[in-house]
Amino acid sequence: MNVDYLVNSLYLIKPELAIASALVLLVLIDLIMGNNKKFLPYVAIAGLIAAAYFIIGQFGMNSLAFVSKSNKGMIIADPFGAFFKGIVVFASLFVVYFSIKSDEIKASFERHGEYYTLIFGMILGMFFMISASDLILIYISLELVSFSSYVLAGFTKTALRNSEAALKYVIYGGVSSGIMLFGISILYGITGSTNLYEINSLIQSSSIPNLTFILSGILIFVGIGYKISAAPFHFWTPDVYEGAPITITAFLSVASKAAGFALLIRFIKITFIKSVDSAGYWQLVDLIDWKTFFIFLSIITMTLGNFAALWQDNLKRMLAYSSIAHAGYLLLGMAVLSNQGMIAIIIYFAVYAITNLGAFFVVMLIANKIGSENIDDYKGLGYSQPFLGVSLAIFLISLTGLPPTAGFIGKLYLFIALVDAKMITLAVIALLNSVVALYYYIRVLKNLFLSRPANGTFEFKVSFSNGLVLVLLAAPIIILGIYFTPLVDLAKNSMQILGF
């Protein structure tokens, strides 16, 4: 390996290097400063800003890093990866701010060094998940994300539910990880390669045992499905979302899901594609019927998520099932197997990221003051705290997909992709699921604005900085619901996956 080759490869992973450097710096500052932890979040923010700067440069790249003798790289730098890394950094910046304001995290002040280090460990793993084109790197990066998130889920030891959440997360994660590794070993045994580009060439040019290949593909999907909370691999989600600190719940619901969907799209499009026709539809290798698989998976995921959310009294748990349902909606875009479907996923995810972060931030601010996440305890809060009430209403209406919010635009583009693909029945099922979702979101709004408080009103002030962050999250939801051309243009520019 010559020096120029190594330097060029390192140049293509500058965002990852920025995050790794910030991680090391966080560890060193924590060791040197001892009990003085106040600089840690600012170091974290500086590291994220540096990574964001390098990510912007990757929107103009289409290159492979760490290329093998067969000219197949392990890491890809392209606009598609840059978009999803941008989502991760965006979510991380807000989560760091949430952590500064969270009473749960403040209570564990002496362990803030470990907290921010683990968050950056997750970010680094997510970056490699998004860019990886080799099954071994995919598995290692997924494990890096998982190990960090196991600890963070049980970070606050004061409540029994935190430890329970972490234990369940470890058990489910370990099982899904083992199943995925078994699938990777089968695929390697069939093809003799772990590089996705090489596997694509091999399955097109030689005969592959059909049943064995299907088994390996499904087993690998188990690991990805666990990460995106798709049914039936979703069982960890409600318990972990409810039991983990709100900051980590918000992080898992946005950043981890973004990395999982980026990995899924890249895995399907690079490994199985033969060509893209003039209308933008993907022609896949006829070994696994991915279209039928994704249709079935999206229906059970969004239906289970929405109907399970109907019975929840804890708002975090309700948002967990809502997150599962949204994974189902996103899988609709995968079921289309087209460029239009991928554009719809990117638009939907950009909106979902802003909306979910906003919803969890309001839940955290209220939990800081009233010490509860129970929906019945929100009665009358819309009157005593109109700013928080209206903000939460905007986020929930957007999650429902109603105009004039950006959530409507996200679902609109998904339905357009389905109708263009003549998948009308699936569009109707998704629409009916949105009606079900409306019920449990409206239930929260009813408690906020139409119910009297049982124990008197809660009087507290929202600080200027918290109010500003809420405005920064709520304003794009309204603006993009009315003027969404920049978002659509960003999606079209971000759909380029290297080689296709």
The other form holds:
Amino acid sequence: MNVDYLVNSLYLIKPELAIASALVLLVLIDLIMGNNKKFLPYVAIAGLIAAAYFIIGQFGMNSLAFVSKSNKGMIIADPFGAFFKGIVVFASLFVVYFSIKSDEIKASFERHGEYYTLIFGMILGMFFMISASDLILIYISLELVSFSSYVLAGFTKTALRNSEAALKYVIYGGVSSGIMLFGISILYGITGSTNLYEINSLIQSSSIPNLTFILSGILIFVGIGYKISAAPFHFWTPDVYEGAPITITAFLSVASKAAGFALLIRFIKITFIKSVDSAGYWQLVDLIDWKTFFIFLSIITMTLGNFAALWQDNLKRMLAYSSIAHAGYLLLGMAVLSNQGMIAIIIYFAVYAITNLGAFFVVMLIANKIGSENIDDYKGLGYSQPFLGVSLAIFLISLTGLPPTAGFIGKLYLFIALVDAKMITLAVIALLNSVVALYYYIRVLKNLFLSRPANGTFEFKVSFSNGLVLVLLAAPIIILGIYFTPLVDLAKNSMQILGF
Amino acid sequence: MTQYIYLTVLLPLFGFLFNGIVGGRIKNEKIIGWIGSGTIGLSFLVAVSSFFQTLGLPAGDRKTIVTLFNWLHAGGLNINVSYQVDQLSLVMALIVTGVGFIIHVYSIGYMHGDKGFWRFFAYMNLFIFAMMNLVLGDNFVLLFLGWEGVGLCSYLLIGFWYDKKFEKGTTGDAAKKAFIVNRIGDFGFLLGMFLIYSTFGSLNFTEVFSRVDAYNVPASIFNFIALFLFVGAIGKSAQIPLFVWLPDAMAGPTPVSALIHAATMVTAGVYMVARCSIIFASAPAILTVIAIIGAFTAIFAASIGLVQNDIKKVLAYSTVSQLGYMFLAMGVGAFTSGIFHVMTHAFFKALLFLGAGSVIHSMHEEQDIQNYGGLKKYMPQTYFTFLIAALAISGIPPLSGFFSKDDILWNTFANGHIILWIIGAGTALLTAFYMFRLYFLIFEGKERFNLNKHPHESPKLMTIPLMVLAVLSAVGGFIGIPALFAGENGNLFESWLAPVFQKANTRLMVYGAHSGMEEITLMSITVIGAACAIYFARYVYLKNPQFALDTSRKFKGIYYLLLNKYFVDEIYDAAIVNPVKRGSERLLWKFTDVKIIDGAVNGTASLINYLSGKIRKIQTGVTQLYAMVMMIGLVIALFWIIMSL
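Hand over the structure of the form predicted together with its partner chain; the form predicted alone is what we had up.
To see the whole picture, the full complex is given below, headed by that same chain.
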């Protein structure tokens, strides 16, 4: 190992370095400044902007960092990773802003240093999840994300449901990461390597014991499935999303899921691929039938998410189930196993990120004022708060996937990918699921606009900065719904995974 | 400025967004009105400068395409948001923004004090936005966007005073009628578009029109495409049998009628036929159909106009009749004459409607011409400008209407359609008669209203637009002086548009031999006829009112037939609307919808409700159970994958 090697590698992980330095800086400032914690969020924002700057640079890269003697690296810098890191940073920026405005977070003012440090720990973990090409690093980054999020889910401590959520999260997370580690150890046992590229060339060249290999693949998937809350590994989601502070819920539902999906795509594509044909379909090694696996997983996940959401009265919990359903839609894109499917996932995710952040932001603003997340308490809100009402309507309509919002474009490309791959039945199931979803989203709108307020009106003002942030989130949904070419171009650029 | 042509589209959009979003809050009529009008005015300036820039180019290079962005790209379908600046679209853009601007300014005065002032200007701007997309778009999809957009805006504007009484219902009913009738036409247009795409593999004008020659397409396909497109035009441009919405469209505020009838909307169909001239030229049979429908619409609507007593209704039927002329022109292959008439008609019809608005305004919303009379001395400016418009539409030289109408009639005759010429010439006489009936009953004679009404001239904001339009109506025809008088290439308008229709005209090869003597004879016949009709109207309605009464008594049957507009609305009600209503109520609603669809939907809904109630129970809150279900899921997955090996 020489200096050149280190410098060349560090050059490729600038975003991660920026986040790590910001993390250290946050701890130090917290220690030095004592009770003056006003600057912490601004330091956090500065760190994120620096990371964003480096991420933009990564769109042009295609290299491996920390390359071993056998020419296989640990970390990948490519446009695909840059896109998902971008989503994480985008979400983090908004979540930091939400945290400044959230009454829940304000209440535990003295522990703000801890709060931002943990968020940055999560971001760092996600970055590594997104760009790792080695099982050990994958596992460590996954755990880094998990541990930070356990604490953050129970951050406010004062609320009982907070602590309950955190505890459940720990138990559930412990079980799944244990299973995943088991899978990793088996895979290492069979192949003698932890590097995905190396495993890929190994399983193509030599014969591998079928059963054990399947076992390891599925066990590893459990860990990832838990992060993206795919059924039946989703049980923690509703409890944690409801119990955690809204800022953290928003963060988990967008950033954590982005990292999980990035990891899943990379894991499948790098480890199991044989070749990509001219039409962009992936030919996988036929040890595990991933296609059927994903088809069933996506059907179960979206149906379960949508059906369970029907009955929810708590908007946070409803959005939790809806996020499970969306994971199901995204898995549809996986099931196609093609470049087109991947473009669809990327478009869908970009839209989902903006929309979900917006929806949670409105929920937070309302909860700040009326202290409730219950749908029945929203009755008539659309009349006294037309701005919040219309924004929430835009977000929910986009989540449903109706035109002219960007949500429609996301679903459109997903369905096009399915139809092109001749998976019409699956497309129909997904469509029917959207109809179910329409019901519970529209129920909220019905309460907002068609019911008269039960008691009194909602007399509060949305501050200028909050309004501006809301417009920043709502406007792209409408604009991208009509003029979506840039989104598609971005997705086409971002599907570049190193090695293919 | 040609490369900035998109501003003519975006400025009205800005006006719409501004007035639509903040207009309701600022409540300042000055700001709202001038933003609403100013954006259209600026659009007009952009269009004018693009016109002069294009004029400076050699005739062959006068087509510029300005692409904003790629809108849809799916498979072979590639739609850009791009605007085509050529001779035809520039003429239309100038008419829409120019006349539109004048109407907007007039509206500031007319709508003063209305509680929906901001809403009115927001809709009007949206209307112009849609219309500009329609005339400037370089592909069928953008044209269709505008096409539907004007349909929507006409709905919003006709029903602007949604709770006001109108005939048997409210203005809301009139708006619905306009929308539904338009939808029927739109359906035809859509079919035409689908057929074009499946035949030519593109929806881009340049590509489609070049493929008309390049591809070997059977004549029957052309007939179908042309027929479908024409069905769309029938709906939008109010021809037989879909004209019924236009007379009702006067339920909206008068400036709206002026906008819909004169400058925008109804001309869309004519524009579309002109734009697709090469397709229509490839389907000569359909062209003949168009000519016949146009001629019959012209005389049919004119005859209804003879006896109506509502000032706006007379004008409305006159619009239908004039549109008939335009389609007659299209049908006989005289595309240039048709567009020329679109332009002159925009001037004098806008003037007539705005003049009518001015009269209605000063008479406190009274619209029955039997209750007017002698208004000449109370509102001199309105009177004078209205007279010019009436002379123009009657085809009295040298006002603009004379040139365009004569152009159409001459082309009809020259291309061998003698019977259609007779119908057209007859319509010209009727037009002169009913227009001057209107004029004499409003402005001349004795006052037939309570003098306490104190009619007064309208404010300057309303009369200045009238004067501008009066000047245009008077001199607008000089750019299209027939070659007979102006010499070869003397018809500026025709030589300007010639390149656009060149391909279609070559394909049709219609122009037979004709002599100047014939043209002068025919011209004299119509002009003298119109003059006689005016004199006759003066005799009947000014000098000898008893004569009108006697005639209507004598020909009671015909009089009632005309007064009730041939009972077309009643026939439609009995033959189509009521059966559809009853059928949809009994069969579709009470049986299909309530029993079958609702039953299925409610059944599914309660099933889903039941299932979701069960599924929800899985989430018990007990963590151990969660872990157990997860393990079970894992085992099932493994088991199943291993079994399927």
